[in-house]
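We begin with a single chain expressed as structure tokens, specifically the form predicted alone.
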Amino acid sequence: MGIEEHRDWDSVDYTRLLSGDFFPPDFMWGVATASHQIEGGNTNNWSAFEPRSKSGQLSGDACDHWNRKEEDIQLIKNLNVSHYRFSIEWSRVEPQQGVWDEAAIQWYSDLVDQLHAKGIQPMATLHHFTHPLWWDEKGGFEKEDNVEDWIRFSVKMFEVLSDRVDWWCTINEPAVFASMGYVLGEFPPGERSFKKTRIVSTNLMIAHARCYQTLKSMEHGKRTQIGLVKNINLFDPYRRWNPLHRFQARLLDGMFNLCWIKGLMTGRFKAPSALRSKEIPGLKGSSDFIGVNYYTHLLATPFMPTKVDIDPLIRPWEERTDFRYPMYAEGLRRAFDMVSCLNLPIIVTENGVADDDDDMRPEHIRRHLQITGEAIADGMDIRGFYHWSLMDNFEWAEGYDQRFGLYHVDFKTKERTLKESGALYSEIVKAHRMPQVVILAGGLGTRLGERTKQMPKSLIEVSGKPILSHILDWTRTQGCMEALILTGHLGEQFDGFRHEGMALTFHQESEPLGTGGALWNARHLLQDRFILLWGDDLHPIDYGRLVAHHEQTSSPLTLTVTTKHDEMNLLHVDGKISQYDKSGSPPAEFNGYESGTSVVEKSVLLEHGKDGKWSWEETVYPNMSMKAIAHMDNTKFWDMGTPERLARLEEFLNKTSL
């Protein structure tokens, strides 16, 4: 149960979640919905059963997302996160057994493509509470063989999919799916009833084991991560001196918490309330990382409240939120180091509040991305955190009173509103978020022989791949989560490529437009803060010390300049570019090589760009002098641009691992 603590949060400092370091440069920003709850249109086991509901209120349109999901991608781009935690409706992909809907399969597969243009990495569930009816009607996860059909969708799924996701969750919650509907009876079927609720139990566990080595036997499937999503719900003492509340509390958190986490690691599943565990085949490591879902604690005593509507027990000077329950962020830190013995990576899948007007949810991201940040801190993996919710939605039986979006939705005219909650949750993402990187990689290599001439030299294998893909290495461990390649006139030669864990878009021209034309040519892709790098340059140095230097001097245009090159290119004084010139003769007072790296506001190209073909260096860094920032490093730079240089790097690659 670990120690209930609890804060003076009144005297926390949050300066740091503003302050850029506190999360690490990779650190998966998200937000997070399930299918049922906004697409809206849905035909499964929660549309039925709703009118049975504790709210009765029937889902409807929902959100409406499954025509507006245009929309809804451009509301996920504008809160500045990196990635989007969705699940796929079963219902809708195999509305009759055996039966697959190609057109709901291309939604899922163009809201993938989608996201990665907007430069938003996916990541889909395979079962978050629902499935179709006819599978219902077989039994669903009450009867063992009925898996089988839950894997074929999930195969499915996997060979449409995975090619662009990375990330994949197998079951939601399955404490949660088995304990409500099946203990207090709120979800479907509906039912209380402890032996169906060990059979499903069990049944989820094989379920995920299933999936997870069916998935990582497919192609992408050891490139790609997938886990198991686990809903932490801590159980702690209402009087901690009183041996039936502290018995209760472990009861309880055996059955929802531990008996799971310990099946993931020992690979024998307790189910709650058996007498006996059992061995399931492949169980044992079958997640590549731990999702964790918290929302709050809860006050055990024998007599405690078995009906959601009823009020939970909480501390005096708790705060209630509007499902009731406490705002407790202290235990997310619990919650992590409970399932910190399974040594995966963490990733935070949900963590948000029901909250109709906003006026506690603002003061419930700050309490708990700073839990996450101090937790990260002192050491632990934690590699993400996925708000819940994007916007406000069908709460399960709870219907449609209890709001947990980042945007307000109107439900009648479908209408979404950023919230003050939002917008604060935004600026903290922004503040650790990397800029766009731009990549000019559709350079011919004139002095590296016949493979170039018609070969872009970014796409030039060193050391076993593409110095592109090495580029991208390095910009990912930067925290870079998406790039603009700028392919030449030679695109095609690009098809196919991708990176992981990076969302790549593409342009080409159609003719050769030199390195200022090509920027020019893709302005319109352009983010109004970008770092620009050569396609033909490896260059591994702290992009976080060259983005707060470029915005400490409030710079237009910072160049990265080392002084241990052997040719100068250009000239710095009191730490500005003063003079540039690459013709190779140049003055004595040269002090300084451009490197490689830059850091651009787009400004700077939308005021000295033009139609045509004309070199970025040439033209904009004589225009900018004296305004354009120097950033003095001397980190080693490797330029492929000669076969010596090219055997150098080569050479460096072999030994060095970026």
The other form holds:
Amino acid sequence: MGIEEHRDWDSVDYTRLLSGDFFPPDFMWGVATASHQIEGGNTNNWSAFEPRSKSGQLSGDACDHWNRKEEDIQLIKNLNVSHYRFSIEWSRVEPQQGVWDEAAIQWYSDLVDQLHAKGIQPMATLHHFTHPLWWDEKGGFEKEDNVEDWIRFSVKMFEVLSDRVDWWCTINEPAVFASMGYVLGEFPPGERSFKKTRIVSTNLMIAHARCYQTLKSMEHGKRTQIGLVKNINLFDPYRRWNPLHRFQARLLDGMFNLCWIKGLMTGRFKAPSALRSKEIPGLKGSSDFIGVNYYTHLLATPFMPTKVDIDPLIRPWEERTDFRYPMYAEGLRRAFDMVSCLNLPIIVTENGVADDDDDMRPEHIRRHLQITGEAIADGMDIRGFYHWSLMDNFEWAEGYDQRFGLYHVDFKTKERTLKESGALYSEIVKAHRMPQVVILAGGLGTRLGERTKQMPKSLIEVSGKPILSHILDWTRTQGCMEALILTGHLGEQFDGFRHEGMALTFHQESEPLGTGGALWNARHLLQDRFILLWGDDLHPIDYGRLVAHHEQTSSPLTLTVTTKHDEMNLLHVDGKISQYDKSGSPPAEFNGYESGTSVVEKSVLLEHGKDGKWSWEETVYPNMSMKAIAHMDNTKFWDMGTPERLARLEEFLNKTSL
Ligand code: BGC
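What about the form predicted together with beta-D-glucopyranose, after the form predicted alone?
Complete assembly follows, chain above in first position.
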């Protein structure tokens, strides 16, 4: 249960949230949604239940996301996030038992492609509270035999998407599904039965375990990360001195949190209110990560309301969210502590607040990210944070009255508007994310003999894989997640090229255009700031320091300069590049060599670029005398311009893993 801590938030210094180093460079920054809450036009267990729900509101066309997918992906992109969690609506994919709707499947496949094209990594959830009516009529999770239908659906989607989706959530919040549907009666099927709660809970765990084991054994199964999403709701005794309150808190904590976590840990599951635990085949170790959805704590007494619409007790200093439960960010740390016994990477798969006028959400975001950053600093393995939610949506039993979005949605016109909290979240994310990587990968090797006359040098294999893969390995360790690869005119040779954890975009030319021409033609794919690399050089430097230097000097262009090289090709004075000349016979005063990795503001390209064939470095560097910044770093860079250098690089890579 943990001790109920409270902080004086007024005295907390939030400056680290914008410092750029509070979160690791490869932290997964995301936003989350669920199909039924945003898509619109769904027919499933929820749409059937809605007329009987607390609010009586119908989901109807919701945010009409089904018809606005591209626009919404752009909204995600505008938040600067690297990841997006969505759920797949089973009732669309298999509207009747055994009948697959190929168009619906294609819709999700396109969603994934379009996310990748924007440099956003997808995370797919296979069950987020909804399922088809035909399955509901068969008894849904009330019957163990039904589980195989859901597994068949999961397998189908995994077959289609797992070549492009690395992150999978099996079931969203089994404890919420079971307790809201079968104890409180607020979710379908709206029952109040402890017996059914026990059965459904057990079947949810069986389904999760089977799903995990089945998907893991499939193609791409080993590569993908599959986990359960657990809502951690803390329960604290209203009066700590009162044994009845303590008893009640412990009881609820056991039923809502601990029994599920223990089940995952041991493989034996004791369903809420069950007397005995049951061995569930494949349950032990059935998660590669644990998804934590965290919203609040509840104060326990023996007389707690069993209806969500009666205000729960809160501490006098706490602030109520629109959902009436309090904002309690301190509890997120306790949720991390609670799941840490699983020894799994933790991902915050949901955290957010119902706040109609957005006056609480900015502070809610700051507090929860502060807690997350501190937990990481304390050594906890927290890999990511997904804000709930991308946009206001259909909040289940509460209908459209509870707004959780970073974007406001006008449910009549469907117009989306960024909220102040959305701007804040994107600013924090931006401060922590590495820019896009752009790789000039089309160059042919003039000095490598026959080998690369018809093959870009970046595809030459060194130590078992193309040099380009080694370069991407390095960019990934530095926290980069998206790369634009300029393939030159032989671009078809990159067909099928992939790199785990990176979203790749390729741009091909019809004729050789040089480095400048290739960049100019791809300008529509460039972000405002990018890291520019040569596709045949491996330059393992610290990107964090380079980007920070670029930022501090407000430079339009920062070049990495080494003084350890046999020849020099530039003169740097007071930290700036004064002259550049790569003709091979440099003036004696030249004192540095441009060693690759640079940070570029797109404005530089727009100012100096032109159509046709031209060289980036020979045009831009001389033109930017005393404007381009020198980032001094003597890390060795490896080029493979000659057979001897290629051999040395091979030797280096055989010894080192990046
Ligand atoms: C659910 C979401 C829901 C959110 C806010 C979570 O328990 O996964 O679907 O919208 O809470 O209540």
